[in-house]
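Form predicted alone, single chain, as structure tokens, below.
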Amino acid sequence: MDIYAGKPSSEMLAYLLKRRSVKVEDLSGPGPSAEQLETILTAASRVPDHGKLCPYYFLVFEGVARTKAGEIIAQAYVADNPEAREDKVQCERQRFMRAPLVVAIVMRARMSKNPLWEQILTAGAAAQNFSLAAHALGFGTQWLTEWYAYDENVRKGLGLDAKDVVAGFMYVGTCENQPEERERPDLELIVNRWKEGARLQKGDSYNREKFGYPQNGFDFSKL
């Protein structure tokens, strides 16, 4: 088996420089075949992983599973919003019907001497590799969390427990419309060539001043 490390690829570089998520409303069928999905998942699992812990797993929603998951989401929504209009409940029920394939990438904390933060990063890398592999096979993807990723009733209904955190729901399908480019980070605000005593450019201008700093929905100290 060939291993690709330190080998130049202008095609890969061009691909990475043009990578773009596709809005879920612009995804339709067909989705990946079983063979293509296995390829995507194989690529997603080939990520940096300190200690070889595999601190993540995949939940695949396709076919009728999307409908059943949608019922769990709708029931959780009604529990939190008992006065909600039926059209809004139906919108929540259709969450997983917006693309032919939805895959949850779930970060699962492992017992290890390695820091939990590094395990979280590995799960995020798996999600990014998933997206890149799907795009390389000709599909569009959008990496979403949305409210139901953090709702305890939804989490319980999907079989998650206290050690599980949804890194993302990956929506995958065929692109109906090519996305437009969006603004990207300004390297002058975040790139530093370190020297002692230099003031670092930390990108603080990207703060959204009207918000405070986000709080974790989970107490990682208990994991």
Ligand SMILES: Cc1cc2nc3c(=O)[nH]c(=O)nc-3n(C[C@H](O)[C@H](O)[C@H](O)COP(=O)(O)O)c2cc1C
Given for the second form:
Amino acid sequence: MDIYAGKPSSEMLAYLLKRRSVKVEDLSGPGPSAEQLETILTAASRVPDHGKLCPYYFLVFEGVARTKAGEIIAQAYVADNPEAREDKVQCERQRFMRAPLVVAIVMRARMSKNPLWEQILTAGAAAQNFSLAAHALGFGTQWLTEWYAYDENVRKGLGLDAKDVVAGFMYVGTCENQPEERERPDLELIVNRWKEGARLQKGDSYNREKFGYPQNGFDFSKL
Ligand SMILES: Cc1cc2nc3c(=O)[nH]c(=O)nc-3n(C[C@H](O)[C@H](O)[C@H](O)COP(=O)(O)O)c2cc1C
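Here we have the form predicted alone; I need the corresponding form predicted in complex with the named molecule.
Entire complex below, previous chain first.
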């Protein structure tokens, strides 16, 4: 088997430097064939994974499964918003119909001597590999969680249990419109060449007006 470590690919680099998500509103059919989906999932599961724990699994929604899942989302929405207008409920019902294929990437952490944080990163890497592979096959993707990723009724309805966390719903389809550019972090604000005692550029001035930091950082031991 050929391994591609260290082999240059100007095409891949050019792609990475221009990569963009495609909004669900700009995705339509066709979606990936069964063979293409297999390729995407194979790439998605080829990720760095400390301890070979495979702390994630895939949940594929295609065809009628999207309608059924949409019904679960709509019911959960009504349970949370009993006064909701029917057009809003209908919107929720259509969530998974916005693209021909939706794949949930679900993190299911294992007990391990390695920190949980690393398993979270692996699940995120699986989602990003998923997206890159779909793009390489000519599809657009959007990685979404939206409210229903965290809703107990939806989670239960989809078969998730307390050990499962949705890393993302990956919406995949054919690009209807090319996305516009989006602001990216300024490297000068986040790249440091370490020198003893030098003040670090921690990206604090990127979007400073918009986001603060928690007083004492996040406590990852509580995750
Ligand atoms: C874990 C995760 C969840 C996300 N959930 C949402 C979401 O619910 N709604 C949304 O508009 N964007 C969401 N995004 C952001 C989009 O997927 C996308 O990355 C963003 O629109 C920027 O586009 P880009 O990939 O072209 O940089 C999420 C991203 C991540 C990593």
